[in-house]
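Shown next as C-alpha cells: one chain only, the form predicted alone.
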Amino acid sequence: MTRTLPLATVALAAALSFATGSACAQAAGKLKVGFMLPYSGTFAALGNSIENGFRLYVNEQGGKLGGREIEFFKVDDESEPSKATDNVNKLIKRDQVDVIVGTVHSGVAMAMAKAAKDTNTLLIVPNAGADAVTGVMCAPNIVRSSFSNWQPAFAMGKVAAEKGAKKAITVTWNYAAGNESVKGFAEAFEKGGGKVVKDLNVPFPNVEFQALLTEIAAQKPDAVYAFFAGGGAVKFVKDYAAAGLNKTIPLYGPGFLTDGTLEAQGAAAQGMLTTLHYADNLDTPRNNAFRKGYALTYKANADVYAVQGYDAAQILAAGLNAVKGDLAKRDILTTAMRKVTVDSPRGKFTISPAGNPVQDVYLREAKGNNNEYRAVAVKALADPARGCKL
C-alpha cells in the first residue's frame, strides 16, 4: 500500500531542499575581491604590479582560492586620502565585496583600515606601510602582506650607523609614510651612535627638490636618508646626482627609492644602497619560478610590489583553505591567515599577532636595472606594533 504524505510535509521537505540547494549554491559562488589601488598618478605602476602579482597566484591555483572562483572589482584610489572613505565604500556597500586588497598610499590606507574595522570587512594591505594599520588600528580582520614603514627604515638606520656615518639628514614627502619612515631610520641610527641633524620635507606629491638639495649641500652631512617612491623617487635620485651630491654624500633609503624605478633613474642610481624585504636577484627556486612566471605572463620584470600582491593572495588562500571557502567561519579564517608561514619569493615569513610580516630585511645595491642582494641587514625583523590591542 502506498502511503500519501500530508501536503504540509511535502511543502516543508521541498522548502528545506530548496534552502539547502541555495546555501550550497551560495557557498560555491564566486568570491568577491575588491582592488582599491592607484591606477593613475604617481603610484599607478605600483598599483598595477600589485594587481598583477595577486592575479598571478590566483591563476597558478587554477583561478580559485579555497575552492572558490574569484570575481574582481576595481576602484582607482588616486592616492587621494580625501576620497578614500567614499572610494572604499564603493567596494563595501555598492559591490559588497568579501575582501578588499589595498593600497599603496599610507594616508589612503588609514581611511580604508577604519572603514574595514567599522564594517568588519576583511582587508589585506599589499603595500601601504602606515605603522598605525598594525599598531593602534590593528584588528583581527586586517592583515598586511608587505611591511610597516618602520621596518626597512630601521634596518637602513642600523646599516648607516655601522658604516660610520655620524651626522645624517632625512628627506621625504610630508605625509604619513614619509614621516614614519624617517622616524624609523632615526631610531636605529641614533641607537647606533649617529645623529639626525635635520629633517627636510616637501608636500606630497611635490617634486621640486632644489631648495632641499641646496640645504643638504650647505649642511654637509655624512649621509642622506630619503623616502620617495614612483615618479618622485625617479626625480629625487636624478636631481641628487645632477647636483653632484652623490659624489661626496651617500644617499640611502628604503627600497622604494629604487624599486621599479631603476630604468628611469639610469646612471644616477647606480651603486646606491637600500634596505627592503626583497631583492631582485634572490637566487632561490621560489623566487626564480615567480620571476619567470611573472615575466611570461606580463612581459615585464617583477618587483617588490608584485611580490606583495602575490603574497596577499597567498595569505588569503591560507584562510580560505582552512575553512574550505566558507566565509561564515570568520574566526577560523582570520586565525589561519595569521598562523600561515608564507612561502614567498622574498623568503619564508610569518605574520605577527598584530597582522604584519615578520621578515628578513636585505641590504641591496643598485646594479643595472636590478636591486641586487648584498647581505641580510636584519634577520626576522618584527614591527613593534606600538599601540596594538587585540
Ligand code: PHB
The other form holds:
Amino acid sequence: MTRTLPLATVALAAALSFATGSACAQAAGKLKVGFMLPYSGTFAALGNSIENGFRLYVNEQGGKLGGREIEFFKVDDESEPSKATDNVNKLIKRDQVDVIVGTVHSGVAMAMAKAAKDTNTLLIVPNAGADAVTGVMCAPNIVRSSFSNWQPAFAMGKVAAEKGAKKAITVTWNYAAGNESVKGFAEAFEKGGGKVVKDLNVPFPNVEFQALLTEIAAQKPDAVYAFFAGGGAVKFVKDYAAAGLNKTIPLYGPGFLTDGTLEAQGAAAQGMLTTLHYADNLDTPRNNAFRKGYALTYKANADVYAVQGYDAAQILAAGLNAVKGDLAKRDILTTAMRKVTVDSPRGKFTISPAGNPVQDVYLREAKGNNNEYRAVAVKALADPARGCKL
Ligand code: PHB
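Now show me the form predicted in complex with the named molecule; what you just gave was the form predicted alone.
Starting with the chain above, the whole complex follows.
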C-alpha cells in the first residue's frame, strides 16, 4: 500500500531542503572580515597602513584565504573607547562577520576583546598592545599579530640602562598603552640600575606638551622615555627638538615614536634610538619583497603597522588553511592560528600560548626616512602574559 504524504509535509520538506542547501552555499561562500580601525583622528594613518598590509597579503594569495574569497566590512572606531562596544557590535551583530581585525588603541581593543569573548567571535589584534588582551583577558579565539605594550618598552629600558643612563623621566598619554609602556620601561631600566624619577602625562589625544617640556628642562634627567604614536608622535618629537632638549637629553621610546612619521618629523627625529619588532631596512628577501610590493601597490613606504596588518592576514590564513576554509572546525582553526610560525617581514616569529608574538625586538636609529636596524635589543622576547589562564 502506498501512503500519500499530506501536502503540507511535502512543502515543509521542500522548504527544509532549500534552507539546508542555502546554508551549505553560504559556508563555501565569501568569508566576512570586519576591519575595526581608526580611519580618523591621531591614529588614522596607522589604521590605513594596517588595512593596506592585510589586503596586500590577501591579494598576493589571489584574493582568497583558505580557498575562500573575502568580503570586507569596515567601521571607523575613532580611537574612542566610549563608542567601542557599539562599534564592535556593528560588525558582530549587524554585519555578522566571521572574523574581526582591530584595532590600534588599547582602550578600544579591550572593549573589543570583551565582546569577542562574550560572543566567541574570532579576533585578530593588528596593533593595540593592551597587556590584558593576551593577559587576564586571553582566550583561544583572540590572537595578536603585533606586540604587547610591555615588549618594546622592556627592551628600551634595558638599552637605556646599558647606555649608562641613571635618571629618567617618562612622558605619555594617560591611557592603557602609555601607562603600560612606561611601566615596562621602568621594569627593565630599574633592573639595570637606573631610576625613573618622574612620570609625566597628558590626556589622550592631547598634544599640548609645553608644560611637560618645561618640567623636563628643569629636572635635567639623563634620558627621557616617551610613548606617543601617529600624529601625537610627530608633534612631540618636533616640540622636543624645538625646545632644544634633543641636544642634551636623549629622547628614547618604543619605535612608535618614529614609525610612519619620519617624513613629517624631518630633522627633529634624525639619530633617534628606539626599540621595536621591525626595522625598515632589514635586508632579507622577505622584507625586501614585502616593501617592494607595498610601495608598488600603495605608492607609500611600508611601516610597522603595515607589517602587522600583513601578518594578521598570514595568521588568519594559517587557521583557514588548516580547515580548508571551514569555520565550523573551530578548534582546529584556532589551534593552527597559535601553532603557526609566521614568515614575517620583521623576521620569523611564533605565537605564545596566550596569543601574543614571541619576537626579536630591535634597536633602531632614525636615518632619513628609515628606522634603520642597529642591533637585536632582546632576542625572542615573550610577554609575561600576567594573569592569562587558559
Ligand atoms: C595602543 O593604544 O596600544 C597603541 C597605539 C598606537 C601605537 C602603539 C600602541 O603605535
